[in-house]
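Take a look at this single chain in structure tokens; it is the form predicted alone.
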Amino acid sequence: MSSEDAEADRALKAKHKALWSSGDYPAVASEVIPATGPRLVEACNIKAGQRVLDVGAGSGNAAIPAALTGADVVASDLAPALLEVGRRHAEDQGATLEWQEADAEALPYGDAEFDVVMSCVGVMFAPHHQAAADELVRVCRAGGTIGLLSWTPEGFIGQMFATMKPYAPPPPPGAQPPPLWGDEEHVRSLLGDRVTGVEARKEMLTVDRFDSPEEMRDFFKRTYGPTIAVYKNIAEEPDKVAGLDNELAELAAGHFDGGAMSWEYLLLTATRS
């Protein structure tokens, strides 16, 4: 990597760190999607004594349940502010694990160091998908498990990103859309022949945190870094703000059924060759 490319990458990662440190992502993890972490831990069949790495761990939605099985867990994330919240959550739940700031595209771990390498709606937000996938594979031992839970392009969060895209600043060169990690063929192509026994299934998360589409929209405007960034981009254009407000409320309304929402994700596990 040239010095110019390295500087551009540092600047991009600094933006990502700031993005996920804005708002209150731990509230999203604990109030809206708490079931996703335990579901991924279950799918990876994590057991006591295993060495586990959670990439893009945030505040520990999957890492803490993994540690509570008795596994030896490292929770890594680009945003140290999220890890600090995770430390407190782990202490409250009696979980012991290691928390480490790390870039998913350049993990500071040795080859084949972990029995399980997982990510719960985390690594999908690394901008360069192949680089991130290469790291997931590199640090997993032969015969170990790679487990990923990612929002699908067709599901609510994927559609929310598509709705926000016209209002967002242009992505940096080479960055790919996060919901592509929710496309099975995309993930298979990223992992390639370095894994076997791929099992992929789409599942639905029931979200009953919100009483109305508008409440859901406003919660994400306050807490969710990507949504905050998009609104910041159009803050001086009230017509665009009103337009996005309406589009997000309409999108959410289409996913409400009987007072709850259903959000689709892809759950994919594979064995390191």
Ligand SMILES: C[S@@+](CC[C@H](N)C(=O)[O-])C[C@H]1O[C@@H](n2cnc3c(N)ncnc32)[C@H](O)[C@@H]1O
The other form holds:
Amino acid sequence: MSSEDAEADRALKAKHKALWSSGDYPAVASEVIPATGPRLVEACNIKAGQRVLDVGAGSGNAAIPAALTGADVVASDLAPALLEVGRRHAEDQGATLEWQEADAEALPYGDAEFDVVMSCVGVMFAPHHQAAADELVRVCRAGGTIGLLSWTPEGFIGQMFATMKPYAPPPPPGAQPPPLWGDEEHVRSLLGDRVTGVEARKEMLTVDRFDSPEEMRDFFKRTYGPTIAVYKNIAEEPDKVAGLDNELAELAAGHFDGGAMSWEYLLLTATRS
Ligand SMILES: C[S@@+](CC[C@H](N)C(=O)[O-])C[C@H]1O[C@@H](n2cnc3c(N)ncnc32)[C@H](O)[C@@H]1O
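With the form predicted alone done, generate the form predicted together with this ligand in the same format.
Full assembly next; the chain just shown is listed first.
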């Protein structure tokens, strides 16, 4: 990488760090999607004594349940503010694990250090997919497990990103859209022949935190960094704010069934060759 490219990458990652530290992401993790972390831990078959890396761990949605199995867990994330919250949650739950600031595209670990490398809707937000996938593969030992839970492009969160796109600033050159990690073929091609036994299934997360589409939208406007950033981009344009408000409420309404929402994700596990 040229020194100019390296400088641009540092600036982009600083922006992402600020984005994920804005609002209150830990409230999303613990109030809206808490079932996803334990589901990933179960799919990776994590057991006591294994050395486990969680990439894009946030406040520990997957890392803490992994540590509670007795595994030796490192929770890594770009945003240290989220790791701090995770550290407190872990203490409250009696879990012991290590918390470390790290970019998924340049992990500070040796080759083959981990028995399990997992990410719960985390690595999908690193902008350069191949670089991030190469790091997941590199730090996992031969015979170890790579496990990824990612929002699909067709599911609610994938559609929320598609809805927000026209209102967002243009993505930096080379950055790829996060919900592509919810496309099985895309992930298979990122991991390539460095893994075997790929198992991928689409599942639905039931979200019963909200009584109405508007409540859901407004919660995300307050707590979720990517949504906050898009509204900031159009803050001086009231017509656009009203337009996005309506589109997000409509989208959310389409994913309500009775009192709860259903959000689709791809759960993919593979064995490192
Ligand atoms: C939607 S949150 C998921 C957090 C957690 N895994 C969970 O299940 O709640 C996405 C996380 O990815 C992290 N992230 C974004 N870009 C990253 C990168 N390049 N390297 C490491 N983590 C990153 C964010 O800081 C954030 O914590």
